[in-house]
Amino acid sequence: MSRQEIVSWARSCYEDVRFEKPRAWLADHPERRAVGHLPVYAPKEIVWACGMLPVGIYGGGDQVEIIRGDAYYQSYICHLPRSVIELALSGRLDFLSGVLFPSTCDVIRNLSGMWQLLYEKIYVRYLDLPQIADPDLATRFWERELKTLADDLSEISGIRASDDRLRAAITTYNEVRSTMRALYRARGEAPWRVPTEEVYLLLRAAEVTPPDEFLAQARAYLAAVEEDTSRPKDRCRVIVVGSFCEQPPLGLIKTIERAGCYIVGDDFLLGSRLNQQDIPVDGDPLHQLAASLVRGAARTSVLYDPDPEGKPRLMPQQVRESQADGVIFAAPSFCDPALLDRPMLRAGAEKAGIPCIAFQYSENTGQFQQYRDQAGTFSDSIKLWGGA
């Protein structure tokens, strides 16, 4: 398969509202299950140790128009929950048997209020992440929250969460994690071999697809890209921060591309890297995946960072990291976690002397030109008097 064509598998799985694919994986077996789950984090490897596709849920973009999901909610939240309710409400969501609410924020917390109002027939859980500073105790709490979870998908699923097939779950994801790691260390090198678009768009399919399809196509992707002869533009490099939960619109993040600039980190659908490093797979399974996420989750600002100096500091990190010349933070209009976290953040990118520009989209936002003219400015200032 040439490049060309997984990426356009890719794009099918991002523009495809309908969630073809996950409706194919279950039409080959009627008594498959699949549980969605919003953003930013849940636990994949057990929804797929009970026999279950685990189906991520980030709303319509710009391409569902919003009707009735603008009658539950109030206006100044964020764009999400309205997208999410409208995909329910015109049965885009009816092939679910459950559907996963982690505590991301207030709003995801009264959406999933919202959805056992709706769908009492369906199965509904609200994640409690770990929000304590001893990790002992966060992991013991974890864990049991895992445990309920599993003891409840089960059965549904009538496939019990033995420790064998969570191992074998873990280990598949590992895989996956691994893959999306090689993704995100190719752009770093040579980013423009490898567009951010492109690496969006098959994480984008990773979230509706069984994992063995995603890592065919995203392995057959990086073989294709060492083929790549492109030589390097004169662009900045920059790192995107904000977008971890309502996703960007895909034309913003090319138009970031497009202005001058090398996108080489981001938050993008951070739920599928949260677990930076392989969980191990020996032990009791449940335990090792609590005390990974517990011990080994990338920093953000859904989950609790028990260091007063952790914020300001974190993006002088990533900055040097990546090799970074600027920092752009983009955020969705109203989300409460990202616009907190920003004051903090910047100042600890300003005070290491990092160049910054900051503003917020929509997830539906079809007008790019504002966002163009400021990453173009941006990239051109860091030229011209940022050392880039």
Contents of the next structure:
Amino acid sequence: MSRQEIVSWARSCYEDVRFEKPRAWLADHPERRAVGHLPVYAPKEIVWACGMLPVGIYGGGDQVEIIRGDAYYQSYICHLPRSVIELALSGRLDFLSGVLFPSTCDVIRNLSGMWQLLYEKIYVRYLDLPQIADPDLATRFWERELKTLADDLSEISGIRASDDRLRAAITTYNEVRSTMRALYRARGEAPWRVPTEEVYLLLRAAEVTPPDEFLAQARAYLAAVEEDTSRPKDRCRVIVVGSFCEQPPLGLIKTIERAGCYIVGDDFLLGSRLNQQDIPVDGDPLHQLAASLVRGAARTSVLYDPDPEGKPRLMPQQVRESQADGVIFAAPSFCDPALLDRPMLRAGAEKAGIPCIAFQYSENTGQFQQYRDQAGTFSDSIKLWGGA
Amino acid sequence: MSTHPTGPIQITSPPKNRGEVPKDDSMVLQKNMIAEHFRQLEEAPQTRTPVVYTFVPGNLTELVRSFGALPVLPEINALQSGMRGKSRDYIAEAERAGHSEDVCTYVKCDIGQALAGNIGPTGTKLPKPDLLLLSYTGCYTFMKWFELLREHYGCPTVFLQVPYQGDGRLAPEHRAYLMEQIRTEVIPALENVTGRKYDEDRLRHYLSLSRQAEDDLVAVLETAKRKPSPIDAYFGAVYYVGPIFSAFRGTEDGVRYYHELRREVEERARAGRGPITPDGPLDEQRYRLVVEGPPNWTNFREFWGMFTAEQAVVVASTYTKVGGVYEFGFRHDPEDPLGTMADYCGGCYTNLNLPSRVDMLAHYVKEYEADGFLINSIKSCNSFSAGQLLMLREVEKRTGLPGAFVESDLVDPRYFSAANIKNRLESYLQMIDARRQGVGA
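Please show me the structure of the same protein in the form predicted in complex with the partner chain, now that we have looked at it in the form predicted alone.
Then the entire complex follows, led off by the chain already shown.
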């Protein structure tokens, strides 16, 4: 399969707002089930161990016209939940046997209650992620939450999440995360050969396809990239921060890169990469899942940071690791986690002399000129003067 | 165990100006209690009294007091700043410092106040916190708020994760998790900053005082079932819940305040009188309403006046339950100190899921024989506002009554549009009239 065919496959997954891919997976075996999850993080291993397909629900982006969704949300609430409601009310999510709502913010939390009111027969679970400083207590809490989830999903699917099945699922998703890290590494080493648009499309595909299908495509992509002989362009390197939940439109990602900023670090679709290390497959699998999240999660706005120095240090650390020249804070409008964190993160970056710019977007933003101008000027200022 | 060194607060009121609405003794008492509390806070650095900042929902005031520390509630300071016309400048200060227009205005007001020298609502300087007690009860913003304050003050923070009632109840394992956190995280943090050992007997004493005040508060709120209602359970009740939501739960002053309040309200009820409002007594009541959502604070009297002008009284509200839901039987239990604090935190209104909130509103409409219900949707409070349009439809479906929906903000005066709110309220009340006359019912 050629690189172009792989990217086309990923793009078709991204544009598939009727969720034909997971529907086809379900249709292959009538006893199969699928469970949706909102951003940012859900334990996909448990869903998969119960014989169910985890499906990321990231709204309709710029492809779905909001007709009914706006009747459920005031103008001052972010765009994601209204497009998720639009997907649901238009029947596009009717293949799901359950939906998981992680503790990303109050809007997603309350959306869980809306689901309970609107869809009484669908399994709804609010996932209160562990937040406290004591890792042992946090692990015990989260392990218990995972046990409840595993028991519930086992009942729905009829397939018990046995230790063996859980270990197999952990192994599978370790491979998925490892392959995602390889994609990010390839992009970081040669962003002129690995545009963020393509990496992003592959990650979006992973949200709606079985892991083995994603792995085959992503590995073939990485092999194809090796053959690429493109030469670097005179662009700066940036990390994009604040886009972990409501996703930017693809056009915005392309605009940033075309305006002269190679994206070499980002928090797009962060949930699939929140566990930064492989999860051990020995011992009790639920405990390992819980402990890995508590001790090894990436630092993000949706988790409490017990380290007082954590926020100020985060941007300098990420910039250093990515060998970036600057930070673009790109947050969805009305996004509490990203926007409340931004002053702390930006202060830390600026104190370290790292150039920054900030803007807001919605998943359905259609005009990119202002972003092109901002990113272009940012890139020029870095290239010409070494700072914004 | 008196809660302040100068003995009980006295009911002493200044001479009344001509035309001024008479104040109840409880109002004077509350004002003096607050003034005394802020005086103690101002002197805290000199008296070496430890200061703990915490939030209203899920506050552990009895525990904080048992360590001899004084609580500061940043939301209370923010709303007071809103009522005193100071929030606009504070918010502007925070936005100049890089805070987005889109986020919670309580946070920005508080940050702006801190940046401007931390002068509290009564004009006295607030001390820096010795500890930030982050009780994470149903509001994501709290977490970010204290991360921001931690940066500003550079003080220790202890996090109490209160699991959300996603399934409509506080699960036993969640209760146990809360108790363990209080035992292993919160208490050691308080011991550390105050230099005192945990004294369970002292805590039990404060919890028993809480219980007494809670009994009286519930009795007061339930008088709204009478016709006419002797209280306004939203605009008036935000004053009633002030002491128990903030620094005075578990204090002798708190007990005394609620005892006095109950006496006054029951006296009004016996006399068939309505509540005292800024525009005078509201004895004639044409509309009985239930309200969901926090009030707007910058134009509080103007907002209330729109209701009293129409002879509308609020008979029940959900906002007055953010600092604790007591009317369904919960009381602080001195026999189970840690367990009761866990139950309290888990049961605050902000920690309830949407179906439970709908249940509560529908219950209020029925129990208080309301003519309708109104949602005041707050621009910068996603915890309350996200989902309210569906709640409106659900409560309408369950009660058979139409609801009203208005929008404002907590403390940002830019988002209060008096004409819009007044038009909607008047149209809504006309609809209630039309239904009474059998038109469109």
